[in-house]
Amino acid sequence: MNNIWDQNRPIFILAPMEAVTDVVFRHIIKRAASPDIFFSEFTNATAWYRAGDKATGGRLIKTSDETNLIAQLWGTDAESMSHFAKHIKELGFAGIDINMGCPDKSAIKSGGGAAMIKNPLLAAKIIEAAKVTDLPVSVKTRIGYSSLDEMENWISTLLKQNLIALTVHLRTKKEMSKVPAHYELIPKIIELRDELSPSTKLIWNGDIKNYKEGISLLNKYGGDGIMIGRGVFTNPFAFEKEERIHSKKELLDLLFLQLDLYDKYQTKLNRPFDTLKRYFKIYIRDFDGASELRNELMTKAKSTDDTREIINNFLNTKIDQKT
């Protein structure tokens, strides 16, 4: 079986983001500048075990060209995780990642996400349950729940689970994204990895906006890869190896592609049109009239057809003004 983690170069990954990294947006980033690995939105193993596919909300839709897609799961019940892992294998995902760092209140209330940091024994059981197939198993987490002092024990616990990779968001759950990422802790995490699980790849997450910044961080501190999340909201080309200026046409072509893919998958995803509006700022920027166009779309567009019509009218007006 081909293991997508087996790469002899820095690994770049699109971070899992709820209601963002679905089948539509993953294809946008793939078209713009593809990372080495994609993660799905995170999906509750227990909910699936109890209610089946209707509980996944379209989070596990994947296409045949997505050969580098890892399913990110969460849950607090080992039996559910084991059954769900088998299902993920059947769906053709390239790996399983377990979210043990999400600060979402509902996940934490049920004992999942970042709450796992406070329950290391259960975390170990969940990881073991996910290994029921031959898919590589990794974990994404934070350096602690409320204190940096928790880092060494928690990261050590995870490294002892013989993971293929460990992605560390370099903040605590309490810190959310309100403070700079703690890059200064990277050397200690590498030291723990080298002592406890030398084959586990270490991936850094937090405040890294693009490929260039990621390479700079790896060169300075070490590690095996970088995960970029919010950076794609300011630059959909964040994973390109050679930075360049992108034209208005390139940006709007990505938006038109997203509209088309939204229409294609809407019956399965069932997401309101207004959820698309969060993406407008990604594409409509850095050109004359961008602010006015974005404002018109935010206030007047009620459908993908409205969006296309408003953009095309804008483009035609600009052409007329030049003639």
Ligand SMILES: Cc1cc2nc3c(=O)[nH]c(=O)nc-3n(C[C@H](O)[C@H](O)[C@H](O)COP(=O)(O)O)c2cc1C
Contents of the next structure:
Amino acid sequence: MNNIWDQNRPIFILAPMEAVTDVVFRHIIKRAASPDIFFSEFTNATAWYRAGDKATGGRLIKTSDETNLIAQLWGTDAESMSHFAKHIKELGFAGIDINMGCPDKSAIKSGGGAAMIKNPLLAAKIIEAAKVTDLPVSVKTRIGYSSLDEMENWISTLLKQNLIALTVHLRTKKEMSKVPAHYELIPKIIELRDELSPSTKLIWNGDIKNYKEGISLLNKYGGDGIMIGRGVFTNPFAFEKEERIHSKKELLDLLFLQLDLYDKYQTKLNRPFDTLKRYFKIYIRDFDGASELRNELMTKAKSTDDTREIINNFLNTKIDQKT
Ligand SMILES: Cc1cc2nc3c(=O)[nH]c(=O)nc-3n(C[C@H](O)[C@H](O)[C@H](O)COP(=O)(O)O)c2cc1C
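Alternate state requested, the form predicted in complex with the named molecule (shown: the form predicted on its own):
Then the entire complex follows, led off by the chain already shown.
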């Protein structure tokens, strides 16, 4: 089996984002400018083990061409994690990532996500349980729960688990996304990796907007790759290697694709139409009349057909004005 992490160049990854990086949005980013690896939204192992596929809410839907997709899992029960890992292998994912950084209250309450930082013994057990197949296992985490002083112990614990890769969101759980990412800690993390687990790839995450910024961070500090999340909300072309200006048509074509894929997967994903509205600002910006068009869509569109009609009317009016 090819190991997806085996790449001799910087690895660029689209960050897992709950209710965002589903099968629809991943295809948009792939069309715009593809990263090397995609992660699914995080999916709970225990919920799946207890209730089966209906508990995953469409999070694991993937198409057969998504050969570079890693399933992100979380959970606190080793038995469920092993069973789920086998299921993930059967579904054809390229790897398993375990979320040990999510600050969400429900994850923390059950001892998962960032709460794992306080429970290193359990963290090690869960990682071991996920290694039941030959899929590569990685972890995505933060640098501590409430204090930067926790970084060395926590990152060392993870590096002793023989992980294929470790993605570090360079903030503590307590800091949420309120302070700038602590890039200044990268050299120490690299030192720990070189000492404890030289083959583990280190991926940096937090506030990195695009490929160019990612490359400068790697050039400045070192590391093996970059994960970008919110950057795609302001620039869906965030992963393009040669930056260029994108036309209104390119942006709107991405939106039209998103509408079509939303319709295609709607029966399986069951996401209300209004969830699409958060994406409008990604595509409808930086052109003449963009804010008026956005306002009209936000107030009047109730379906994908309404959305197409409003945009087409807008485009036709612009053509009329020119003739
Ligand atoms: C809407 C949203 C949903 C997220 N869901 C997840 C998730 O399911 N799993 C995860 O590990 N991190 C999740 N995150 C955190 C991101 O993966 C990433 O670590 C964080 O946004 C910082 O990176 P950025 O500054 O590039 O956005 C989410 C973030 C956002 C904004």
